[in-house]
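Below you'll find only one chain, the form predicted alone, shown as structure tokens.
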Amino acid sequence: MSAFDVMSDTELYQPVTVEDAVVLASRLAENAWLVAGGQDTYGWLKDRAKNTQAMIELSRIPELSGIKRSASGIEIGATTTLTEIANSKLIQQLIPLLGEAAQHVASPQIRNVGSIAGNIAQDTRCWYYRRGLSCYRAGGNLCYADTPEGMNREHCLFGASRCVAVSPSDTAPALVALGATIVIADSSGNHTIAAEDFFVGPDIDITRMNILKPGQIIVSIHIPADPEINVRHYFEKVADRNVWDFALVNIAVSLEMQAGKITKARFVCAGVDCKPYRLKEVERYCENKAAGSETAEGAARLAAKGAVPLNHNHFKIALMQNLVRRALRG
């Protein structure tokens, strides 16, 4: 039996309060791995591509789970499962976009244990990186996907900076489209950040896909929801298979309507950038226009503006255009 066949010894901590979890995370820092559902964590450890000296399991902390109405919207605990979010009557009533996105993650078995925080904080699925190759993201000096021989069908159209991997989360674009904020705890207290600013591209930090640092824990996610505002939501995911697969492209759309016209628009895609990608030109174009076929055609022409396709992912441009059309027609 080789050393590769034996998992390294790992300490397990199971705090029952956020305070204890923060103390542990601060003390262990980069030597610890935070675990909720563990769907991304155990894949890394099973494949021996990454190891950790300790795991801090967060699923036993009551205040990190659950969905509740707040004065200005909905608050979701970090370890709340994707199934709970998809099935929540409150979410279905006020922010169905998030429920629809959660319903499209992977498979029922994964949604039953996978958490909302884990889904947005998961690492990229680029197979070169996850096989343990020494690419730019892993500290090397090459992006294997961005080479003449590279297999890059699932990789980015925008935001490439040495690395061309994409954000794999289905719920992330929905949270950005909904204007969500994320509460992060560390030894200095709680900090609130816009969901859009939570994610980072390789031009900012090529070693990670979000702003979380060692010692920090996601506590909750807040989504504004005012039932008095007329809002239309749309979510669609295009993948090779309807179950389990990550998105080739997905789109999350939130449209505020007044007198039949769009007063505020948010269009966000995943699968095309290293972070959720806002279609800001589409958003500007749609404002003060009626949703429908005419607006859809004009918006579609702007959907993939500035895209830089790789050898094998030109088809994503047409996918983005068609998803924008469908969102405005639907």
Partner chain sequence: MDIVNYKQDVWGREVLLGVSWDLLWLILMFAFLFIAVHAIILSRGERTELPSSEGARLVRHLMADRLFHWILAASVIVLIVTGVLPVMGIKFSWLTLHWIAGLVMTAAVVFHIVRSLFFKDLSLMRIQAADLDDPFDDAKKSGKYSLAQKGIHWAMTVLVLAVIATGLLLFSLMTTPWWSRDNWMSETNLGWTFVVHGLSTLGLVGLISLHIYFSLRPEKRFYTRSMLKGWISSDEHKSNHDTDLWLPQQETERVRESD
Second form
Amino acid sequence: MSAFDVMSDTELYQPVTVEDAVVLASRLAENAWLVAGGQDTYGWLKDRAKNTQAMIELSRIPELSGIKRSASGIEIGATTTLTEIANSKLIQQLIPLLGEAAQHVASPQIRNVGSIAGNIAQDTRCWYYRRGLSCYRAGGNLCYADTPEGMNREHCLFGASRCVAVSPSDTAPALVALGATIVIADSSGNHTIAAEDFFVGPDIDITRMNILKPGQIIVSIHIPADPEINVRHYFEKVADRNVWDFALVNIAVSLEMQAGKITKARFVCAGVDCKPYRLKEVERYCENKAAGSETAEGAARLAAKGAVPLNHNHFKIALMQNLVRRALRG
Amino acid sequence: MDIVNYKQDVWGREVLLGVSWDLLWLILMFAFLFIAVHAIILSRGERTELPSSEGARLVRHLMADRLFHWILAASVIVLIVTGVLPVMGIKFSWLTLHWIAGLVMTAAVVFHIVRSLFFKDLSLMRIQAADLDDPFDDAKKSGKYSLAQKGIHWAMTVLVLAVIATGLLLFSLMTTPWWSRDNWMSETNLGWTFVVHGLSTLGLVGLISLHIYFSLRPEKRFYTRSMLKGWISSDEHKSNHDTDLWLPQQETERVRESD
Amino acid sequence: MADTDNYQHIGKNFVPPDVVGKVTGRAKYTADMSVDGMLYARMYVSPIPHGRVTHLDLSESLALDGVFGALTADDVSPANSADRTILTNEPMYVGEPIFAIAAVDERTAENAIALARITIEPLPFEVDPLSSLQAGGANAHSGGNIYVGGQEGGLKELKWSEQELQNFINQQAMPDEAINEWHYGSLEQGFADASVVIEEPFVTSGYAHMCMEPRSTLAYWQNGKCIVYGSTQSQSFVLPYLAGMLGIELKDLVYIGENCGGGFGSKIGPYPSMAIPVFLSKKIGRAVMLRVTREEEYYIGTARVGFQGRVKIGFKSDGSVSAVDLFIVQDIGSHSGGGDASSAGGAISILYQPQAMRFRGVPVLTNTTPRGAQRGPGQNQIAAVMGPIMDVAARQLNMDRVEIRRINAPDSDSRIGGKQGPVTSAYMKQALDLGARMFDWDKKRAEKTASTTHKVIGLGIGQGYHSAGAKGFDGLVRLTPDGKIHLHSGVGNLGTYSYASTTRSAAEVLKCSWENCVLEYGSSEASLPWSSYQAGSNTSFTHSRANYAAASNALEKIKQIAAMVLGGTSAEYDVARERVFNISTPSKSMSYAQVAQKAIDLGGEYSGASYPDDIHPVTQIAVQQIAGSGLIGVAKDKLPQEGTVPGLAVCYMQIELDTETGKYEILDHVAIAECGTVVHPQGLYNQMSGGAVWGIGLAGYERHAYDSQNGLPANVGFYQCKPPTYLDTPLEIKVGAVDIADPQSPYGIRGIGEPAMGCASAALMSALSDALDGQLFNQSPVTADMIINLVRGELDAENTSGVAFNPQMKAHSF
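One more: the block was the form predicted alone; return the form predicted in complex with the partner chain.
What follows is the entire complex, opening with the chain shown before.
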């Protein structure tokens, strides 16, 4: 082990069509690393904590980028930058939740190059894992964070299964709350999957954060949006710093309203589970209730039900409760 | 092909990670080959009339032992499925099932050990010098258990105890409803624990494959039935066992009740 | 107010010559340099917190194409004490360099490192000082767990009984045994006089210096001379120490440190890794560049000392401090260093003027990154501790919080430290008053009402102190026949522009236009005089004096030459607009250019052919280099000076805290400098603002986090270490200055760097406590999770909120 800072030798492929990218990804399979903005790539590779024989750069494929109106909502290309999403009038109009979430990612510099697909498919930020230690998630046989001595302030409340890492994404909970679907391409064609099902916990696959397999590429993200439906969105991120930081806890909320009452609710948090965590009890509780302080208090009590805190992250329970309260209080 | 895998420990030193799961395919291949060869050879041999299952029913396995066997079998199957399928690429939430099955198996094994040591005649399972002729003397009949059965039993005993001992160690390193995990074991010892756990698992996979194969073979099927229903017929007894060495009781109402 | 109206340069803004390069990106730092045939070095750093290298085989590494050589601990002088070494066979912390390899590029060097075969036998380690003091706790160093400074000092072992430890932790009693101690007055009497006694524990975290430019070094040898490009705060000060480290003569060393992308106390002088490319270059015979990575910077870049301590303070009924008893266990990391604790005591002694005081400290070694001075080392940690404690006292005494600070504020008759020495001057009351006016304290305090929502307002006041001046260094100026006035500054360019602003004294003496001044700086080849270290807030005071001395020497020579050429005595001459003229007959005059030419003709001391023998060898070499090129003004600062030169600062802060998220916004921020005459208003604004941001970092964001089971540091990157960002700091920082001249500086100038930070830390801690009804955190930094925990009234399993002092509340805990 050493403090490496220079990437090992790697081949770089720069396809300009999705077809070529899929062929390459399929051929190179686990020997390839997909890169768009590179914000979760170069740290790994320069530290040599992860190595790859080849990189497939996706940011030169025009059809992977862009935001457009579709019949049922909005379609966002995989390599569309977070800045483009945050600044999109269409998104601000129809799905402001995603715009807000994108606006809160990292820093302007990172948003300028970071892609939406990269943001949702990014790896966890557990510092032990990022250090290149051979923990469960890295294919090893133990967890260094979930110990009495572990520095686990940023780790999970839910879904721990040997690994206690969390999903660090700001846009992922927003997409789950919005009921988005993700289009994935591979050699057998395109596949669509609900954003919620895209993410995987350590109980099922401890070395991956999502269902993307080698050879597969995220092509686009579809977000349903019906201007006829009255929706209320809420996004809040609490991080130590207001710029260039990962959420301690964030919350994305989408409420469908009718006659002042919540008809359908989605509450999703990141920073508390290895995948975006849906607060299903809160969602059920809110249905057919008016948004307001009373509902907020009731919902807040359910917000962190079932949480299993680690030594240093008890505060996340109160934080989740408070964020639910704020989302409903408006 | 590697037998074990290595990793770097927290301070960058090379330590054992665990068994190389490539061995699983090797074990499965050997088991399949053995079964295939064995089945072919036996299918070419003279077909002998199977002893009749009619007639007097002699007690081979009491209810308690049958229950133990099937609980053990179920837990082992669950353990293998939950332990091995994810390694083979079939992803599902396996860990909780795995350790629950492991605890069930441990409890069953403890029960069996206590029962065997204090309530049963352990000598029936002891491998005697005389047993060693078994494979070379077709005419020779065994007592309650043949050398092969005793061999499988003791091999299973060693593997199961190894897998339980290492499993319990690994269990102590997990967060459970009763305790939170810590890394009390050195990574070197952890590697060894995983290696032994993995190797014993692989051994069990092989052994159980053979065990299932034999239990399904026509000439052995009555043993399977006996493990389900408890009895063998008098004919089956006579054709396979030396009545001097093992003379089971007839199944009676009393025996049935005592089950 | 200091009267700067009659000054041409002092108190006026100007643009230092390096500014354009800094803002356009054209400025070159060491890592930007390139020399023909240059190789790149990379280091292998320890993965283990404490161990012994038992086997090192570099044969495969060296056999790799493109690899030119390696340097191991066996090639450099071995460690025989707790001092940091260049390379080591007994790494004391994760990240300590063990060997280095030079190759055609960094990739090859790293590939070679990956091929090295190394075995490191683990040794006992400890990352928490209290655990090391505990009987049975591991010693960080094989030789002990305590580092004692001084001649009789060295490594020692100190263990506390379980009872002593528990007493310390549970506030029962302070331990009997301390390593460092000073006191004055009668504590007993002080506490007897007190009507309020407050006793509080505290923990302040260590954290990295976070230099934007990692400490890269380029070195090569040419004609027997060693040329080193480095990143240091100081320039001339580096020379003798670097020469000593390299084992070469001063005259054989060329050191270039033109720009320093942040040192913050960690690059005051040469540091061990500078020697790696030098020795590799000597071994291989080619130039070697060592570009230190961000991660390595966190390992070898040193860090602030962490405190775990207790303070007991007595207040008389009028609010004056009657006694202070301070005990600090300080985490000094893996190697010797860190006088922070005693400095913390000194800061209390001046800022609050206790009638009696005792300081005791125990410097404990831990297997964590080495510690060193970081802006206000000790003073700024204790400022953060004391801010809210003074508020508690004010509340208990029913006094205004500004008033209690005014009552105790130092003035020019105040005394400091264990020896109770004098200060040159001090105007803390004026600073508090100016700040209160700019902040509108009375109005804000009156408007603050109990909040009924989750948004609460907190008002904070903070005070900062650091000694801010030294004496006895050299100045050097030169007039050349082209009419230019060369101001030679041996001061390092650490980013404060003091290398330039201190030369304004010389320009002021010589009454020349700034446009005709040429600043010589950044390289020993530019013939720079011996200078103090660029640290300790001292440069402004120290080198304003040294420049004054040199320019006065030049002025005298100018007048003498005028008298020689134009007749009369030198007393009959004065200077203006770069001419020397006869006071009664102004038409009898010479230009500086003519004077310079005459000086060359005259030789001797005028041209630098001879020079005073009391100047430092570094200055002597500098003068030798430029002798004969003009009129040389050179002198050692022998102006009278007595007592400590205090730099003082005050900060007022208003925050709005969201108790549901633990986040807060700084709504108003006023920073007041009490640093004598303001020499450079824009520079002062930058100092106060930069200090404020950093202070916010100390109080709210930055800390080390170590995994105690494995001795691993959790934060080795900018994003993990969390220095405050643009959106975490106030939109506007209002800066004011008391601006009263110090009598011991020719232009009344004192330094200000460090207190600018301490006062902001204290103000934020004070404001947070005020927002939460006076609750104390007793810990810095105070992060969002701690606030949430405090508000919900629950503690984590490991008590991260720090409400009570708990054995688990370790300095390295999140």
